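Only one chain is given next, in structure tokens, and it is the form predicted alone.
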Amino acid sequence: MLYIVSTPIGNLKDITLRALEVLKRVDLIACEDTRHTRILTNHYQIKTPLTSYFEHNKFTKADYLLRLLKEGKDVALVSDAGTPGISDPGYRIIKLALDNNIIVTALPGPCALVNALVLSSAATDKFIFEGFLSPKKQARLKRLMELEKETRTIILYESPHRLIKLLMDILEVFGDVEIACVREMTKKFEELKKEKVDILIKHFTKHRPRGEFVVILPRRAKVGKKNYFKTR
């Protein structure tokens, strides 16, 4: 069986009892970075072997994991943080397993996009998750211009070294609207900043961005000819 196991997005206590049980019982844990996952397994005294499964070896390693599953081995798939398969290569081995009639089950747990969404107070009844936009400016602007017509809450992921570039593009396309930037969730330095985009650019220019970010563009409602961002 392939187990899709959600792991903490920060605080190591945010893991379910079932997840710990599965990680101890399976034959192998497939993870993005063995060094990162070993922090978790060492903390909970889990001795299960680890193997790397990340973007640049996803094709060869997926075939290897599939062979183990066909041999009757139990494999747990984890990401560096949160739920596997979301903005990481985990979807490939999940699809391969299902296509080959391997039993797959998902253990619910932390997910950064959901955590940030509810924390931001943006409308949650309808939202769209875009993950990481292109690192190339023109492609990123093109997608933002497509999203400019979106009336659902928009959720983006961004790395610290590209955050200011993303904010500048949002300012260019959406104007100086209020958005939310969430980082270091569940950790000591968790931070939620809800401000106009221009203020956020000035803040993060002065205070270098640290940690992975979730950026929330609250749902835009239309009243007559006027567009505005509205939170609950």
Ligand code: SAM
Given for the second form:
Amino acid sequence: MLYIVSTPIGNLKDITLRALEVLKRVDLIACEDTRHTRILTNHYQIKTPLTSYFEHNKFTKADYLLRLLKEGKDVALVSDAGTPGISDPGYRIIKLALDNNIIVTALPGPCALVNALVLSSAATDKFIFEGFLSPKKQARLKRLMELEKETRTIILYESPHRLIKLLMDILEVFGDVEIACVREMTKKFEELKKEKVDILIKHFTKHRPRGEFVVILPRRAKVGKKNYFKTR
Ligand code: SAM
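For the form predicted together with the named molecule instead of the form predicted alone, what are the coordinates?
Below, the chain from earlier opens the complete complex, with every other chain and molecule after it.
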């Protein structure tokens, strides 16, 4: 059986009892970076062997994992943080397992996009997740221009070293709208900033962006209307 197991996005305590039980009981844990996952397994005295499953070995490793599953072994799939498959590897092995009639189940747990969305207070009734936009400026601008017609809340992931570039492109396409930048959730320096884009650009130019970011463009009632956060 293949277990898709969500793991903490920062605070090691954010793991379910069932996730710990499964990680202890399976024959193998397939993770991205074994050094990273070992921090979690050591913390909880989990002795299960780890094997790396990441973007560059996903084809060969997925076949290997499938062989084990077919032999009747239990495998847990985790990523470095949060939910496997969400801007992380996982899709290929999950699909392969299902196509080969292996029983697959997903254990719910942390996911940065959901955490950031609810924390930001942007409307949650309709939202879209765009993950990481292209690192290439033209492609990023093109996608933002398509999204400019969007009336649902938009959720983006971004790395600290590209954050300011993303904010400048948002300013160019959406104008000086109010958005949210959520940083380092569940960690010591967790921070939520809900400001106009121009203020955020000035802020992050002065204070170099550090850590992990989710950017939220709150939903607008209609294209052309002001975007809004819910009042608390
Ligand atoms: N699988 C993960 C999930 O379920 O959210 C996402 C993995 S993706 C490679 C990593 C990105 O998720 C980061 O660049 C950041 O945008 C977001 N992220 C992950 N942990 C975060 C945290 N603690 N605070 C803010 N953003 C986070």
